[in-house]
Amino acid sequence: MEDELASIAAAAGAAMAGARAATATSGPGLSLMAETISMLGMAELGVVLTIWARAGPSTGLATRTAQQDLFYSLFIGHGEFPKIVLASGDIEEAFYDAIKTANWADKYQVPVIHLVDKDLSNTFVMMPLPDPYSVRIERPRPVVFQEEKNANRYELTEDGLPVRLLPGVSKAVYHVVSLEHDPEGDPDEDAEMVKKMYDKRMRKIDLMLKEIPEEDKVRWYGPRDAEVAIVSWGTTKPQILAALEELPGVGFLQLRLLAPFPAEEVKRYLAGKKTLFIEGNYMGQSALLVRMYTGIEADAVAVKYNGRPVTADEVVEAFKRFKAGEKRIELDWDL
């Protein structure tokens, strides 16, 4: 499309009308989409929205990687709503989980972002052939109806998972509105209605934590008993992994799922370690989101946010510094 405006509102037009439905961006775009993030959610629409990341604010570093984009992923739109936000740390994982963000945008109805950056856009590799019997496309079957009739296509489930209605394959009468609304569409302001929808929707983020698997929530690599936890999400897992081969008896825990933050499995691996968080923006964000939805506070944080992504050896830097006993270790090895 023209631009990121109309490019996340033909998306939307198109999961209504029951493509699978995606778009991407990055910077300044993601701005722009903001609106139409909150549309999706109250619509119960699923979007698959590709972040690929890099140095703000505004324009930035525009041909520069970063991951400062987290907690706006997390939180961009205004209400509350459930979304899905999954980073990948490798091409592997983005080839693969290009295909699980459509399938969950699908199957749950909710605006989910495939949260990845400028670094990962820019890397070539070799990876296996893809086993097509491992490739499991999963959509959900329409409700038809063989005769015209009104339809509650937001009928007040158990779950939370809205009735899936398509037009051109249902005779079925309903509205799909950007207002709150009653099972059928109408827009309603009943206090009690509107918890009652309120509700519904929120109870897909204990759907979601309870189906997706262990695995595309968080990854842990390294002895399971070890006493140190480097704990990092997105394109520093290969340099993570390659520093642990000069870095024996640490352990890494990789962030996968990042929304709905999966706490009970982050709180199960690094119950009783000490932890040194590695990323590329200034806060520390992954560190404040843990510590958020956990109570587990960070032993350190090292930070790089010069628009250059995370080296193995900076990894390896930042543990000895991290031994040594500092709370915040700043990388900048490209300076």
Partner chain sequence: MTVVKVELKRTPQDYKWTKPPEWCPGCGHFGILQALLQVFAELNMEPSRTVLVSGIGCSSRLPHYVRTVSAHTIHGRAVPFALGLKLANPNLEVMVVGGDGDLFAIGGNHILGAGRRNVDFTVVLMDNAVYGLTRGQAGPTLPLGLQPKALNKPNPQADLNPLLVALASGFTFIARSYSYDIRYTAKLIKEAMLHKGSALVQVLSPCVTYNNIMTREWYEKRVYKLEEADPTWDPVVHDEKEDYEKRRRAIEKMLEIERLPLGIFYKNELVPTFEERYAQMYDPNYLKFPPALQPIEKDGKSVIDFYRLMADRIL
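Now the other one: the form predicted in complex with its partner chain, given that the block above is the form predicted on its own.
So it's only the chain below, everything else dropped.
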């Protein structure tokens, strides 16, 4: 397509037609996609966006890596609507997550951001052959009528999910719309209807948190009774796992599902532990996010924002500085 405005719009159209729809970009392109992401939320169309985060702001370091776009991925889109953000920790995870995110886009009919970064997407690895057949492909069957019939795409369903109607397949005549609407899919600003529709869409958040399995929300590595937990997300995972070999007794909580946020699970794993957050941005975004949703205050945050990934040696260094009492640890190794 000619630009990212078009790419995501075309993916949205393909989703409406009934295809599995996905597109990929990095920060600048994601900016152009913002308005349509909000439309996917309102019109209830499922599209997967794979974001290869690079170092910004703006054109920034266009061929280098960063984890600066966590907040942007979480909060992109005007208005409020359910959205999924899943961060993969390594290439094998990314492989399976690609299938899972597509399942979720089909099922929940929401925008799904699969968040990886330049580091991960440009890495070549030798790895055991993954088995795509081990992940079930799940997509709701389309409703098909015997005879042509007007249908309500936005029925006020209990679980919040819209019925899956496909043009030309369902024999249904129905309207899809970006404005607030009635069940038929036509603009409606009636105060009572607005609230009902809003609630219906937002109910999908509870459903996702209920249905998405724990291993897709968070993963714990190391002894469960560790006193200190390193907390991180995305492609710092392999380096942290390598560092753990030199840090016996330390645990690692990998955050995977970032929206909707699995506050219960995170609270459960971090209860009573000291926390060291490590990530590739200036603000310590995941530490702020965890505080926002759980009230847990980070004991220390190690950050890196020079366009280079966090290395295993830096994880060890961060841990030592944390032990020495530093609260904000700036990592700056070149590679």
